[in-house]
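Starting off, we have a lone chain in the form predicted alone, written out as structure tokens.
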Amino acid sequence: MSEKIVISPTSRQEGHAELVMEVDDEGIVTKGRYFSITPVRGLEKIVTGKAPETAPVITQRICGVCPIPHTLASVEAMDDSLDIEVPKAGRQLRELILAAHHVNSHAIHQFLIAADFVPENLMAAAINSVSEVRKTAQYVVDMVGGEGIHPSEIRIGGMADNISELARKKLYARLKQLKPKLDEHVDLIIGLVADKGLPEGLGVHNQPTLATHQIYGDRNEFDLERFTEIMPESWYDDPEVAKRACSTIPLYDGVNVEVGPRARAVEYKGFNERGVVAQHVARALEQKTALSRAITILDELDTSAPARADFDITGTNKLGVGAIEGPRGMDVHMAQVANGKTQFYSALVPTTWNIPTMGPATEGFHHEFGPHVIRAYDPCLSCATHVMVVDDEDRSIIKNEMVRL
């Protein structure tokens, strides 16, 4: 007799969701779901109609925990739609950025996971580790970007200025220093994942891997025939979760995807693991490809090169798409830019891409460890947020419709 185990909201997470799992007699997950429940913002709509500047100033703003992808991915589809041609030193500062940002955004998550691998005697020191790798790579970020959360100098074109040859020197230095400290927190981390004794296979699911860069992005890997996008009735066959989700359910080929650390490194580095174990190894290795990265752009990067083209605001109407692999996955932002304004805006960001991946990989273990499967994509559920539900008192759906977020 099959029983619902309801988490309602999912914990240590950006935003709201729930996980719905059929277990059996034995506790197993014979069914898991995982939708949004974080209500619809409207910032797509918000862009609509306004000088494309606008764009990456609010869309920025969709998540605190991830604003330099969607800052990047903005800039980028505007690029793109008024095909500018952003100068060599432009995209290094962006990488550099972005790079940092990972390093980040990835020690964010290992906090969150601290509950579930580290032991109490070993705490004080895990969390003092992921300190000082954020304070250095949040650094990184302040100086480049002008803010460490919603960064002012990132601009259509690359960036509004150049560093100059001092903070080249400076951030160098600093990340330099990092090196080694990153080396051992990174085998911290991978250590007390290996130690916890995860039953083997957790996690694990058969869905195709997508990325379009090892660390940055790239939108000729994106190709927009190959994607469709389902309202969540299409997909849930459980009409009171289908009626709750708040987000579309994107297919790539037709099918659902996994995006994320583990999937860069399946694709660009020969990753083979699976599961809840293989996504916090691949997530805490990629921070040392990041710091890596971002040290060799500032060893390259001339400070007196131009970092921002010029260009004309008018556009053409043009669909400019901006694909950046941010920490959660690859995050996908279209515009068409025509008379000075944003005629068209559409973010298609991580978090959507993993939730209909997300709840079946629960499936076949018992259900205590579901938990451990969803936080292991470290979901961010503001930026997915793409439907709104309408009911009357009786929560009989009147409107159910796709918006933009």
Contents of the next structure:
Amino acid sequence: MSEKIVISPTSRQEGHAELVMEVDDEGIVTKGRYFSITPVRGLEKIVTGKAPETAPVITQRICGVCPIPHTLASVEAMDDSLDIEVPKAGRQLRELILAAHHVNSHAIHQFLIAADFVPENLMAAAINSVSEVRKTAQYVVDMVGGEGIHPSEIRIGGMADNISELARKKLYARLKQLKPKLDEHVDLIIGLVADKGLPEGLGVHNQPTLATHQIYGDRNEFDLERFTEIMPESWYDDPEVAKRACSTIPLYDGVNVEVGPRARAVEYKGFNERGVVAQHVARALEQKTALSRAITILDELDTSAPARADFDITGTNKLGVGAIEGPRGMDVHMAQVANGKTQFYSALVPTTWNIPTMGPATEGFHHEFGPHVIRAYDPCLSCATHVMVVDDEDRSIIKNEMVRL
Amino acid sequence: MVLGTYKEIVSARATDKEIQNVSQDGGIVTGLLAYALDEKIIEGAVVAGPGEEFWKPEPMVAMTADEIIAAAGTKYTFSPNVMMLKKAVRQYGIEKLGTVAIPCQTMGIRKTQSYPFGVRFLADKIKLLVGIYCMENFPFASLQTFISEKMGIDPTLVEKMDIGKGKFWVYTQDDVFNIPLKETHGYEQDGCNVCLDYTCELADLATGSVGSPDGWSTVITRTEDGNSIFQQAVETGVFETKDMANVKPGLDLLEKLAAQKKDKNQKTIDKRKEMGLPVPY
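Form predicted in complex with its partner chain, following the form predicted alone:
Everything in the complex follows now, all chains and molecules, and the chain you saw is the first one.
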């Protein structure tokens, strides 16, 4: 006799999603389905037909949690479509801002999972630690990107401006100061996750991982030929779920994958742990990797070098790809520009990749652990939604007449 | 009070000959920002620097006293300095910022400090706001029109511009020209006609030539910070001062002009209100 446990919406994540678990008599999950119920945004349609410079400005508004990766993926896609060679300083500044964003965004997630892992007597210390890490990391994003949330300085062709020597020295000094603090913070998080004593094997799945770079992202590592996308109704075997799911299902080599910090660690650092604990550990360790990279860039940056290339926006309708490793995983934007206007735009975002993998990852354990499995992916739904609900009454997205955005 | 709130009013000029040579009057703005930079009270300042077009200033971030001095002198058209403040505290990494502004810009800056929409983390970084007296300001095209058409001078030959004694003055290398100020009326930007602030009442410290003899400026210190920075600069000999009571034409003229601007523009405001037209504040 199987029972259905529904968590709607799943909490302490960005956006709205539902977790539907079929459980047996002992409460063990036999079938998990996770799907987005966030209303569609339609930003890709908004930027179509407009000047290419519009795309990064609009698509960064996909989300306030990871606007940096979206902006970067957008300009990278445009750079590629317009065949622009970004100057070295521009590339360095872009990577710097993303590295700082990784440190910051992972810290936000650590705040979100604090209620799961941090005992009451350590709560204040853990939150202070998160705040301190974020403060310095966001200072870098503010300085380099012009604005901490929706950066105005990341432009097609590079960055609007290089930073001053004064800014470089300040950022370098502050990140150096942050290093021992971050090491301590990472130890704290990893220790707390271990202390929780989650069951061995929780969240383990056999799906492959997908990542294009250790920190930044590399379009050459993403093979469009190996990518396919299917509609939710042909993925979810529960028709109730299938008709309400708002995201398409992306597959790589025909299978669903995992993206994010653990995927990057597996692909580039020889990490071979799996499951919930491994995801938290990989995320925390990645903060250290990102900080070291940011410090190295600041050490090497030539503040007098040009940060932006001149370019012509006419375009040849080449399909440009921007692949950026966002905190939650690989974020791919694709753009075609011709006659000075964006002809086609599509964003293939981190959590979309993870959604089909997350539900089944809850299987084999008590349903009470379901939310732990979901949160370990740090899901961020608002950008993942690409299908529109057309019937508000029964909230269905009608088969074969789906409005794909 | 017609001059706004203030701590002290004195007549002053910079003692540095290099500043005296390039400054409009007493070199107060240049001298004070350069002093604040040298003393590390500020790390940089947004000033009206030279632009690509002659006499059309561009806001720039000055991080050395030399750069401040290079931007000395009044430009009688707008330099959108406020626009540059955010960049100064971001890409330039300045955490203690100085700037120079006319009254309308000062109001804008104070407003961004109270309501920091779109300018996060800027409010607390503005350490020194030097205001300059302003009766009205001219769009660049207006300035060009009355210099080249009304005065018949090639704008590229102009070495200095000035307003004083009821006239608009233009200095070239060999000559001095002037037209009565009333000839320039109608060329000012529209907003100037509803502005009630002549002496930059919201600045940390405000300055301008009116009330002091040629080559000197009248300095009004308004805030604790503005007053103490100015006093320190006087004590270290950056400025020499005279009591306002002992200088001609004296404070009366400044008060008269400030009151004139308020009276005249209040009438415009009342008239606009009567007609149902918007008034910006």
